[in-house]
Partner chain sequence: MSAARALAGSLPFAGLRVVELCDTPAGEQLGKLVADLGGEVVKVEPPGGVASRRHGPFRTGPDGVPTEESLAFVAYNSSKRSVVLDDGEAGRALRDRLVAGADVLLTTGSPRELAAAGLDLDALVEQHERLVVVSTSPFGLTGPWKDYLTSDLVGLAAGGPLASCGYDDHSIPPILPGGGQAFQTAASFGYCGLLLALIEREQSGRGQLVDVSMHEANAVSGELANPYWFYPKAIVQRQTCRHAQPVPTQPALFQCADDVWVYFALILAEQRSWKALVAWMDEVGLADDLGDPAYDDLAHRQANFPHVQEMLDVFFMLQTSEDAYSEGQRRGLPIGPLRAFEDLPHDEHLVARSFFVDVADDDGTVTTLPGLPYRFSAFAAEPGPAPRLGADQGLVTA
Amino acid sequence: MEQQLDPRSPARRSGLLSGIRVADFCWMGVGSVATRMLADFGAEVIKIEDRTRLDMPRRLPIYKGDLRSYGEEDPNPDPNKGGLFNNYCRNKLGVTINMRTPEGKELCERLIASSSVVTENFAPGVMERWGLTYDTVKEIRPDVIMARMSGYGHDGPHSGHKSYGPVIQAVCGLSFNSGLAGREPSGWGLSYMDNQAAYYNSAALLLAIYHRMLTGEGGEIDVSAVEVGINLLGPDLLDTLVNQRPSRRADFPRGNRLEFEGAAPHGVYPASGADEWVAVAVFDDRAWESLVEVLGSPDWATDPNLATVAGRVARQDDLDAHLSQWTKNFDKHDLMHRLQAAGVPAGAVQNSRDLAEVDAQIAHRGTFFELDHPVIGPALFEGNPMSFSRTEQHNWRSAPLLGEDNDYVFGELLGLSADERADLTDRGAI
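Single chain structure for the sequence just listed, the form predicted on its own:
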């Protein structure tokens, strides 16, 4: 009888990056999302963890089927249930190494020698305490690419500071530009910059891998999340530097209203249900006439003063008040389709459930896909937004259980016998 292979057993990967092995020290989001991109397209990413200090996404109680309590650590977490970890780490292998033991450090150096890329996003100083600087890692593997990801970069007066997404968002200026005129900055989503910086980290890694393919030379990458955030300021930064217009002034930030082109109504309006919204944007007289018709031509909307863009912009507050009273009677998706059919630009303001269960375009693109997991069972995960004509995302396995691949990596890849692995386990090194 033919023996059935374990579908979770490591096997030859397919994809653009197959053949690239990564010794991955990354944790949290900014590092793990970056290396997930490599793993999605074939790289053999070996995630290195410490059993005595679990990765935060393993500890946060965002569990399948449970009410969300984001931000509160579980005092007794099941390290294999964490939703964030499972979303960040699909297609990766997982091993445990205690770097505070001499045996663990030696094992890590053997793993680095067997890899060609090393990644980390610890607070500055951690890798140095382990003796794993670029210079020392290069002695182990001369053509290594070592990617370092931190809040402020690894040189300069702030390089020693610890950080994470919300701090970075404030320091880089993004938070200052958020909110409404005359109000305090509202800030961005909790860790928006953790994920945004991760994509820059991925791009830097891909460029370094391409450079090595051409030249045979490795290199060190040092990504500063603050500088990534500054890159996202775009026209607001240019407006301040070139036009001397501050980012907070009497009429700015403008919230949902347009700054340079007249458009009214232009905003987000309440729909039926709790915290449900629909966006409507009327740029010209034709769209306004269509909106008035959908509204049923009420007296307030047929006022001749509203027949022009200038007239409507002058009475935006009145328009917003009237339109809000009307939109709150309708389901946001039904109203979106009704307005679009009439030629009025409109869109439902979608929440996470809408993205996964309602949006036909996202479903068509396969943005969310299902993977089975030995602890949480089948679950939806977010995919990559890119599609290629000649390769595809290789989803071979859900995220590794804690230490799931110790035997494969330490045994088959590094050549340690079962007795040697058992001895390292007894010594607390793995």
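Form predicted on its own done, so how does the form predicted together with its partner chain look?
Keep in mind that what follows is only the chain, not its partners or any molecules around it.
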């Protein structure tokens, strides 16, 4: 009789990074998302966890069919139930090691010796306390790539500061940059820098892997999320740095308008329904003429003063008032499609339900995909927004249960016998 294979058992990975093993100390958002890209493309990413200090996304109460705010966290959560952890850790292996025991530390060093990439995003000092600096890791594995991801980078007077997305966004200028002039900034309604710092950390890891393929040389990576954020500020930053024009001024930030690209109307307008909106961005005369046609050429819009960009920019308040009166009668998706069909850049302000259930483009591209999970059941995942003509994303499993791959990793990969593993478990090292 043919033996039934457990679909969750770590099979041989496929994909272009399948030869690469990663000892992954990352947790929270930035680190987990950064190493997820390696796991998506075949790397054997071994997530190292501590049973007594659960990764926050295992605790945060994003549960299937059970709506709770962050304040309603279960004091003794099922670590395998968290949706956010599932989202961040798909395609990874999971082991538990207690680094506060000598046996745990030794086990970790054996794992690093059989890996060629080490990743971490602890507060500075944690890896040092364990004796796992680049210099010591390099002795175990000379061509190792060691990626360190933190809020502020690993040197400098603020390297020990507490940081998470919104603090980084504040300190790098991305929060001040957003809002209506004359009132408090509206900033970001998400940890945007958890995403962007993660993406730049993925890129840094891929860069180091590419460099090692070309030269055989490993190395240490130090990414500061604040410095990534400053790299994303664009031309406004240079207006200040080069022209000495302060950004703390009466007409900044600009809300939904643009100062330099001469766009009008340019804004977010009400659609039918409660708190439903559509974005419209008219950059040139051709798009304006198309918009006027869709509007049915009302008198206010055919005013010859509005035929030029300068004329429209001068009358932005008027344009916004008129356009809002019209848009509020229509469904946001209908508006988007009508305006796009006429050649006017427009987008419904979509929420996550729209993305998952209404958006025909997301559906066509297969951006979201489903994987089963032993505790959670089937769930949707956010895929990668790149389609390759050769390279394949290998989605083999949802996120690991806590310690799910201890036997495989410590037994098959590191060669420990069942007795040795049982002994380490008794000693509290696993």
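Numbering follows the first chain given and starts at 1. No experiment lies behind these values; they were computed from the predicted model shown. For the two forms, the rigid core is made up of the largest set of C-alpha atoms that agree within 1.5 Å on superposition.
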Which listed residue lies at the hinge, 60, 375, 349, 116, rigid motion between these two forms: 349
Rotation angle of the smaller rigid part relative to the larger between these two forms, in degrees: 15
